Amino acid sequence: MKEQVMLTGVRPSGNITLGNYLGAIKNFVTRQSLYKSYIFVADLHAITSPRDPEELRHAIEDCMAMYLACGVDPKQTVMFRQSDVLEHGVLGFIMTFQTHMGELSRMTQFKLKSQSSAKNGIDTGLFVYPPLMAADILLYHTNMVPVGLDQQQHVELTRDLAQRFNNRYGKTFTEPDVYIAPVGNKILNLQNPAEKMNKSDGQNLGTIFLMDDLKLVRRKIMSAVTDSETVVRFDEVAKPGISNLISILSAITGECIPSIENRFAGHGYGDFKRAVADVVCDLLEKIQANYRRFKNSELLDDILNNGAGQARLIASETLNRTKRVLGLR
């Protein structure tokens, strides 16, 4: 049986949230030994809006150090910078010709970001980056992409583009599947559980970042919005705040939701929140210790440079085959 491939990419857009970790990173880490695994920092995607070059360089290093800290193993996973493998850009340009403008205009990320960017004008890169994201996935014959719910649409578009290309030119690309964890796939804002836990949360009161001070983390969880009941029960409609905290506890510990409900039967919200805070702080303490070990380490550059070399071998083969079926040399 042909080896299955798993791939994920991450934009170096700043501090990683607990939602990012539980929705995507943790799922990748727990499955990396079961696949031929690739993970890359999507630095080309990061320049769809202007960035300070020095800040971007630091963000790229921080991003990869954090993924190593979260448990990505370079012995099992190929890690690299997207911009070090030029085939991403070339195939991304090719895939724009397989993509309809209507498809791009319906992308949720574009609609949300274009609204916030309307005053200053919308960069073309914001509109056309989904074909580049498709190229990221298709270059490595990817079978599975672990994502949070907010990124499912991008993988579905990639699958559509792969099918469209294959129908036009013959079987060239593997059509990827999306993996969304049944628990923790969408961690919500602690102060407003109608919204997801977001990096752009202005006051950061509802968002837990992986590098937050642990005392602050505990304070955020203890002040999380709940409801007028005192029953620890999973009900996303009637009890979104408590359900969100149950999801966090379940996703970290692996304990099923009914077991959590039974364990805290008769307990108040205070006891429950303290238990959630203990588990989250224990997780973040380990991640932060690992991060400090990898940050500014020569080992990080060695891992990324070696990974880029391995990635180029596969990416160049895929791009050359794509060019041949298109009639290019």
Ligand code: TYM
The other form holds:
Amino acid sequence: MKEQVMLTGVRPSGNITLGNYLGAIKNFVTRQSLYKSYIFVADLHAITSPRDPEELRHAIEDCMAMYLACGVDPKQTVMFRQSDVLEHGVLGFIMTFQTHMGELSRMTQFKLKSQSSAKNGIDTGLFVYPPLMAADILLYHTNMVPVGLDQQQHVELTRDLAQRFNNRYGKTFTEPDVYIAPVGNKILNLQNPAEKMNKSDGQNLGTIFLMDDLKLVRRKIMSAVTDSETVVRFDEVAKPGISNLISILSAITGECIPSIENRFAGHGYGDFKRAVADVVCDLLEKIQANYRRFKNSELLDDILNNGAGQARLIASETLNRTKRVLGLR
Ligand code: TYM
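Would you generate the structure of this protein in the form predicted in complex with the named molecule, following the form predicted alone above?
Time for the whole complex; same chain goes first.
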């Protein structure tokens, strides 16, 4: 019987990127046999800003098929859609009331995203999604949350909220730890290595999507912005572009950074980029073949129904306990 619980989720907003895979999904997949594991499609998080419903429906299905294509095993992992488990909404509401305005205002993701959407007004969803994320995590007594660096602060807030709640009302929630992979936790935009690789930057060559045509992937990597040196050396400050490509190579193959530096000593950037492109294309070719197998498969519905049932059992128990300690029943 596995006692420790691991959970993660991805917002179904556009295609999944290499950053999502290396920062979160891969780390989940390699650990899923060690934990009681839960992975979900964070669809409530996708409506923090208005979305086209048909497009969202497809994105949710895609996300689920992509989890399977990346190696999530439904025999080992409970896979579900967040909106199928209503307890997320209710506990999210309760956790919002446990959270200080100052805590939410300090969230880096809120500061970044509210700047870019400020012209049309800032959606409240952008402000209050961290307590919903806390609910996602706390409902399942999660011990370990593998995420990329950009979500670390939200998992830390979850820990603070759990602690505050437990101190006030008695032990109700498990305080989760975040798992940040040592390499690949912040994959950068290939065209602008000052920025994170983002789903929303699909128009340029800076973001690699897992479903990109492989020729395009190669083109994106070969045209990645580097620097005026010719040395393949890891230095995130002076050489963010090359360091990003080294991180991608290392995160996929497991080869350590010094070994990559040695292997490419005396080689130009062209050789190095070709090697990165080979490894990325190899990985994506496998994922894409799997994806085609799972997309539109009847298996998806079965997995989702079964997963929602299992998730509800635990989530309703936690929510009932939370309501009881609050005096709500
Ligand atoms: P989302 O959908 O923005 O991203 C999904 C996961 O991918 C990671 N990630 C990256 N990692 C490395 N490099 C990048 N360039 C990169 N871009 C994204 C993210 O850190 C994340 O782990 N709020 C979350 C979804 C969520 C969740 C949860 C996660 C909702 N509830 C509970 C864990 C636990 C989000 O918007 O992730």
